[in-house]
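A single chain, nothing else alongside it, follows as structure tokens in the form predicted on its own.
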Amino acid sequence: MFSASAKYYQSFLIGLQSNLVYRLNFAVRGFFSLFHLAVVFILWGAAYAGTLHIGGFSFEQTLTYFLVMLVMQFFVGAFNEDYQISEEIRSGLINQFILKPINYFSYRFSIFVAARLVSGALILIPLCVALPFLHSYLTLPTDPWRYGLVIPAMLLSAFIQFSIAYCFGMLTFWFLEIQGFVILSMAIESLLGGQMFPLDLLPAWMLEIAKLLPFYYQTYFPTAILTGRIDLAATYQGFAIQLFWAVALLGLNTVLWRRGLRRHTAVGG
């Protein structure tokens, strides 16, 4: 058991090594971020002239809540893991964890949480900069045991994230091209995921809908756990949904993993 979580560790350390030489990529990135939040302060404050609240929440909650989603997705967001899961599919890199005693789905966990360390630490950055004309904006609930709950729905955010990139560059094995699964995938998270408004806005129906999707659980969940847009009774039903997903995609990735290596066995002889 050691020696297994040994290789890992040093697929985690080769993620570390490789993500900090692009340090400078995800500080640009997180500085362009900014750019967003710039924009959604100035719409979302036209939304709410000669208003106080919308959906229950003032502008300066709705404010913090997207500043939270913004560092949410650099922490546990997918950047581009389908993509060169994807590429390794399709070069035949993959052949070598097929000959070796490693789980692929394992090696790629590890180098994602190696990345999302990095890109995280580096959102902190721009974010100390832009703190002092926001702060005034900003306000988060005093509830303790939000601080305490948000750390294990954001690793599961973060596995549901990755498994979900996985899935779809397992299916590399059947398609030659996985954009338009990826682009499709995107704009559903995009809405169903809280990015584009707090998903409190959707009609009730609709907003129950959405808590039985993953996509509810990629970044929108512990979101709205820290910024108070859900109860104590609320979050721990989330954590009983939220843990069905990550074990259903590993389900899932398992089962596309092994129907995906009879084909390619196949295919390449």
The other form holds:
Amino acid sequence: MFSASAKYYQSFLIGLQSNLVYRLNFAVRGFFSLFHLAVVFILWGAAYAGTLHIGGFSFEQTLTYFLVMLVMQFFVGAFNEDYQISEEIRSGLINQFILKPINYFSYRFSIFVAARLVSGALILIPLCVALPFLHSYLTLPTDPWRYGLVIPAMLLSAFIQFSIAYCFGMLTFWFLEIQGFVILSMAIESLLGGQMFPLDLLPAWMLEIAKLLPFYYQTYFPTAILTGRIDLAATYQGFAIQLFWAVALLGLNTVLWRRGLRRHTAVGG
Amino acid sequence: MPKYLKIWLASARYSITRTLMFRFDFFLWATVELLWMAVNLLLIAVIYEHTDSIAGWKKYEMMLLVGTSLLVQRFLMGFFWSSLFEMGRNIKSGAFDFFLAQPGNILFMASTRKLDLDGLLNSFVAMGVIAYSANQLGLQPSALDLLLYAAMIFCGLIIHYSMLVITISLAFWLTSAQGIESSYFTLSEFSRLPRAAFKGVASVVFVWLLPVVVVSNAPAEVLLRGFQPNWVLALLAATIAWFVAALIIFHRGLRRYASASS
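Let's see the other form, the form predicted in complex with the partner chain, since the form predicted on its own is already up.
Zooming out: every chain and molecule, the one shown earlier first.
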């Protein structure tokens, strides 16, 4: 009999293999991200033309922020997990998980971890291509604690990212089509997750609100730790809120799964 | 009434009926687009909280530029997006046969089948942004300027349409062009930047090779600084070149279309 860890290790391996099949897609996506980086470079370069600092940070620091944010997205971001879950519910593939001694959340999470290892490794390729052009602009702080604490922050971020995607996948129990919800949340996430601009540029009261929401802890939090945008005290405070959201989203997903299954109709054999 | 106008009106009627059937979907997608527009405008607002100029452009000049870029994109979304998006999937599945069997121009039939009313509704929001910015700048464009602006937006729509047709036509060669449409969004990001911000290689690639910057900057310049023959000529040349390229690539691709076995 499989122990729990061996069971999910196997699904992790399957996830690794199936994601390696799509290595070209991830690599192409990575190269297209460089275009986004070009937009960032041109827009912020023009904004910095008349000033040395924006929000207390130099052009190099801001560019480093966006580059780290990009890498972070490939390592901890949810890509299309919501659609995959939605498709499994809609097509009835989910029925096999109801009948087997496997936890669907853990199964999907192990595949998500495998997918991020593949996409994270693949973003390094376009990054290496771009590095000769970018390295003179890159500047990271030297405090050792940042490099230690960014790891647990990234792990919790990945968990939150996956949990939110899982949550949207669960909506399929109630709505046939979830694409609208997903793209709606993408807009909120790109804004409050710090993908559009560093969140510390927001007016203070908006930043305080953003800090309380889970989106802040999706990619901004680890990026801010690594790029020197928050201090040690704010990092500890951030960990407390991040942990709260990780637990809260796990609870919410458990409820959604149970409630959703009550509505689910398994047809056919 | 010309035949194609009749066909287009029939498609429009069908789309409106469909929207009325799925009202929640309509509101959801209208909100999605509205939120994305707000995110883009907020980015500009936040940057101008910390600086006075981006490549010599003041806040409301940038807002007018972003509004113009969003307007062209909303028209593309409203008139063509759904149909072209489905075209990619139909080429893969073989359902594109349906369009080949219709008695009309294939590209016209395939790209005007569905209207998205949410995109068209949000085009009024984009117009509102443009009007508000123009008002803040104290602009008083003449009727001729406005007419020229509208004509340039139309040219911009043709260019965006052509770029999307070319992107989707890649499905004839690649079969699985899934996700390829997202490259359109990546390129459209450039259209929200002022021409003056592009220097060196970026200027050659994004201003002259790809028309994304001209599409938004040319009409915005007309409102901001009046008629400038260089911008008008650049836009006209790009419109003709990209539309012809789209037609050629689409028809080349069509020759490769092998349908699908049942």
